[in-house]
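Consider the single chain below, provided in structure tokens and representing the form predicted alone.
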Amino acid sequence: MLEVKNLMVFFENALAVNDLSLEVKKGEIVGVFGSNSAGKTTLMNTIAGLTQHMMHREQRKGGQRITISGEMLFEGEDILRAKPSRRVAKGIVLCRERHPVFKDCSVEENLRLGGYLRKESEIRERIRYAYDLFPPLERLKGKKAGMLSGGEQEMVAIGMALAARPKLLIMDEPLLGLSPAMQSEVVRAVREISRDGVTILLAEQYARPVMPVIDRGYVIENGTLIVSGTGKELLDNPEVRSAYFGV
């Protein structure tokens, strides 16, 4: 479904992603693991098109602060230069880190905004899906999102991403700052979303909670791929297990 080949991302003279290649097959849950500042968010943003958007914005100002090279194929189509809106229309949807929501809008208004490219009937269906996936959201649907807990905001953020009907759902550190109980709830949702036919690429710093659900994983340091393999293969690697899985 997604092929990233020899991806390079520079911010001025800083190398954020270094000759990185990865693949996500249809129906998989694939993890990208690494420490803080390893390049995970830059990779996720580049796949979603946000880095390209920033690059074009800098170019319009007369600057050349961001440079991107390599190949990126989605369902066989080259998308490296595609706009973020084009990627969303094709089914690539990013759920960004730190559960970004429209804080002055209600929960249901946030979910509606997530589906702005879809028909009204699809939006209603996806809102219903979000409430079924996260039952607490239905009783909170009229409450302003900014008044919710971090875990509740993460549910809203995931629901917003799902409202766009993703084929590939990109999740950037969905467990960041959540309690262990809420982490388990999000991992449960990831498993259920995958069973409903959505392919998932997720990035996490502390990988242990998501290891039971991933099919394959990539570990990166300083923007460079250092090891990849199945979940079992990564857990069997003592250095990886100690550094990233807390075991």
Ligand SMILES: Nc1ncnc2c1ncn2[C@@H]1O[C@H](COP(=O)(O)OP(=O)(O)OP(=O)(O)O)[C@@H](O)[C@H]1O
Given for the second form:
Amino acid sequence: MLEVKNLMVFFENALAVNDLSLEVKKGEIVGVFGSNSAGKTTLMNTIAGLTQHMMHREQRKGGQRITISGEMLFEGEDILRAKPSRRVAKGIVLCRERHPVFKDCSVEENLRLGGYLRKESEIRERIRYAYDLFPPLERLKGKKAGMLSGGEQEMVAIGMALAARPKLLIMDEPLLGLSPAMQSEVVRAVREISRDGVTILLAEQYARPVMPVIDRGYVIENGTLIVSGTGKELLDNPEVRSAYFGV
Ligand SMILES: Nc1ncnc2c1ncn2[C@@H]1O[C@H](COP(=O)(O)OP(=O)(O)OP(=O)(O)O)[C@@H](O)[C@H]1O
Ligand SMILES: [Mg+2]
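In place of the form predicted alone, the structure of the form predicted in complex with the ligand is requested.
Zooming out: every chain and molecule, the one shown earlier first.
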């Protein structure tokens, strides 16, 4: 479904993603693991088109700070230079890190905004889907999103991404800062979303909480791929085990 080959992303002279290749097959849940500043967000943002958007905005002001090269195919189409909106229309939807929601809008308004490219009937169906996936959201639907807990905001952010009807849902550190109970809720939701036919690529610092749901994973350090494999293969690698599994 998604093929990334020899991707490079430079910010000025700093290499954030270094010659990285990865693949996500239809129906899979694939993890990208790496510590702080490993390049996870840059990778996710480049797949979603946000890095390219930032680059074009800077170029219009005369800047040449960001350089992107490599290949990126989604369902066979070259998307490396496609606009983010084009990617969303094709089914690539990013749920950004630290649960970004519109704080002054209600939960339901946020979910509605997530589906802005869709028809009204579809938006209603997607809001229903979010409430079925995360029942607490229905009770909170009239509340301002900024008043919710971190875990509740993460549910809203995931619901917004789902409102855009992804084929490939990209989740950047969905478990960040959540309590263990809330982490289990999100992991359960990931499994359910996947069962409903959505392919998932997710980035996390630690692999352990998502291990039960991932099919394969990639470990990156300083933008470079260190190792990839099935969950078991990653667990069997002693270095990966101590650095990313906390065991
Ligand atoms: N807009 C930017 N301008 C300049 N450098 C950037 C920019 N965004 C990221 N970087 C640099 O790229 C590298 C990778 O950062 P990135 O945010 O992708 O890491 P990360 O793995 O998501 O880290 P974290 O776990 O903290 O979220 C870092 O060295 C960072 O300083
Ligand atoms: Mg990040």
